[in-house]
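We begin with a single chain expressed as structure tokens, specifically the form predicted alone.
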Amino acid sequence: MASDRMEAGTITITSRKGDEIEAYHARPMEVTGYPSVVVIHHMPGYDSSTKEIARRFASRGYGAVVPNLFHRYAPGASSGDAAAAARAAGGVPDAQCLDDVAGAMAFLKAQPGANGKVGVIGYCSGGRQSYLSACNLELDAVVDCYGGGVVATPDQLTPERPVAVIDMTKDLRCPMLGLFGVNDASPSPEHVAKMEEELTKHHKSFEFHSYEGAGHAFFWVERPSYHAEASRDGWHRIWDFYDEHLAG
């Protein structure tokens, strides 16, 4: 159920190892057995545009965490910064990703108005790692946007992410939802392909809809990639995704 009421501030959770994390949370006010959502932030980083998205959700009767990857490489720095940081540092370890994703989970089961469920959302290489989430995590469903990364070459892995995400498809854990735009050249067309052959293969739960005319980022409506159309339906498709599946 829609809420019009709602809470939302910067607060401080803790990863699965224990580290302070900066994140954003925001949830529906007077609602009780809401369903929640982990919103994992694009490359840019940990910006205005994601914290809206954690507004959406509680609009919609969600609760939602956005946890701050890249909060250690620049602490206090403008999301800008903290992302080139970052990406100086070779970028957020995969295992580093996922205690602060188990946290921002752990962090949204305890809230007293939650049902319990949780899922995860994530944009451009927050798609990567929602993939890379669902597959290593007890989460109850995953929506990927346009994550490119998921399909790496051995050339590609690093110490960082040194494992490719597909290769982790077998262990998926919850139903996927894959928004993907054909216009777009990470994740392409081609890997998009492979994503869907990898999930038929082991049998799981999964539905992909690419838009034509869409390329990347094509949900960020302050750069020209922004899709109406695209993002219109992507946003419907999302509602009855997690409806279905963490709402029950």
Given for the second form:
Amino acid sequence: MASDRMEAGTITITSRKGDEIEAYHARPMEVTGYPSVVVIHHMPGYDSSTKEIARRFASRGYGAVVPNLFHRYAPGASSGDAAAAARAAGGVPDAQCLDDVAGAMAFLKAQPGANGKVGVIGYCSGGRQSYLSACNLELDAVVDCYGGGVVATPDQLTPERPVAVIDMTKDLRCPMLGLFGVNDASPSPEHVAKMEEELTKHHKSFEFHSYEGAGHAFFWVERPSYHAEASRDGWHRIWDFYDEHLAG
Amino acid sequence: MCTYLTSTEKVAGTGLGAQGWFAIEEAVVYFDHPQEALVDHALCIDFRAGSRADPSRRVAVELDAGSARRLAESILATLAHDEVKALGVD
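With the form predicted alone in hand, show me what the form predicted together with the partner chain looks like.
Starting with the chain above, the whole complex follows.
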């Protein structure tokens, strides 16, 4: 029987630009040749529920790193205070996010037991950042969990987020799994249809599932938005997808 | 949904935080997922000591939409009261 021991805790990683940021690392122990995943936290922050997701990956035999995208705004602060500081500053610029995800990828690939394959998964605003990352970095698989704002109108673009991510679709470099709630307003079913249209137009490999009765943030446990059926099926889809695309 | 819609108001006042009273310089208002309130979305206000201050110098509130509306109306009604107007403040 394979070992289910894991190691998890806070580390420091170096972003592509050389900045040191806080991150949470979880990995299986006594296992070699394991795949890895960068987990991108949601807008409410680098919090305990996202760290729990990293440990879930480790329990399944994946290495996982959650980069604290809000670290620069409030080093050492609580996740709530850091999220507030990041929001007050206009939110995380896309270029900075890519530097941090690239740093997390490099860290994961350098681990002695890793097989060198790295996927990305993100929730909420992190879903959008996962899509962004997969269009700009050499990732092996991407999971977008209800990322709002991929489809953006010109008035929604800002100096921090200057290009609509859907317009980067032609540069997508890996297979994509998308998990959405039919009752979500962002991404709405219309937004999801537009993403499907764009992915099809550019002949990308993708698989989308939209859950009836579920809204936004259906994976977020202990919250009113949690949806047991969607979450349960979604996790099965994630394991099948990553097991296929990240195996060594 | 996550909203990036955020409005920041420069304000002057004081707030009571975990370490006592401190001067407030800005109020950041947004409608998004709350950290704690058990609703999908909340009207959130962070009363902050300013962008260069310790991020923990913050008073946070998360209100459901109806509560936020009633609070806004209550604030405006209070400021419009004759007794307040008589004080000659804006």
